[in-house]
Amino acid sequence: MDIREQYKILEFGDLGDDRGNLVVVEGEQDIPFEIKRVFYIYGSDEKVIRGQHANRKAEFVLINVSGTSKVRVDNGFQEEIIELNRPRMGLYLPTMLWKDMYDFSRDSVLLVLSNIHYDGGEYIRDYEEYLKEVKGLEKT
């Protein structure tokens, strides 16, 4: 499967007025899921590389509320590099995409939904296993 049909880019409608910019995200109407976790990443820089891991059971949306980042994922066969570089824009992430998050500017706020809570035991954090697991699957 060709990965751009994997990943899917989003974009959020902009509520705001002569106030300023709202946007809003409703589970299961903005993005695909309904969210069981929210998390942000946030001090990091153009050095650190965050991720490095597929999951199992886990789908995400990734928003840069503020600041830019990018991010790499692979299915195993191809890879591509997304770069989140405005607050109405979301990537949706299914499972089984290894995803390195990285390049992130100095006021970047990386928001992070996902559908379920955390499961340390569904993350594949061993690339070699990753690739093991998707080509297997790609098999049956």
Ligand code: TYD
Contents of the next structure:
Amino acid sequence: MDIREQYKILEFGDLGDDRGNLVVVEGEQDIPFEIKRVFYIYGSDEKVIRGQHANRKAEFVLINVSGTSKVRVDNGFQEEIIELNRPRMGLYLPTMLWKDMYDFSRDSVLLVLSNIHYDGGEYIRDYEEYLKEVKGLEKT
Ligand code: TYD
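Next block: the form predicted in complex with this ligand, after the form predicted alone:
Shown next: the complete complex, the earlier chain at its head.
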């Protein structure tokens, strides 16, 4: 499948008024899953690479609520780089996509929503193992 059909760029509405902006993200409405977990990453800089894993069960929506970062997604055949640079922009990542997050601006606050609670066992952190799985090869 074309990688551009695997991830989705989401655009959230703004309920703001002259008091400021207000962005609401509701599970199963603005994003395609029920939200079970929220975490956020800040204090990373342009030298840091985070992520570097794929997930068998976790789906994510990434939102740079402040600042900017880049996400490289890889499905074993193709890769794409997406810049998160607006608080109203979300990036939906399905299971089994390899992802790296990097190029964090100093003021970056990267908010992440997920469909499941944390389970370290559903992570694939070895790229060669990931490639074997997505390419359907037998494990040695
Ligand atoms: P890590 O997976 O390296 O963060 P990322 O890949 O998103 O940059 O997570 C760092 C540590 O935090 C690791 O020991 C696992 C733990 N962790 C949790 O306990 N719960 C979570 O929801 C997340 C994302 C990480």
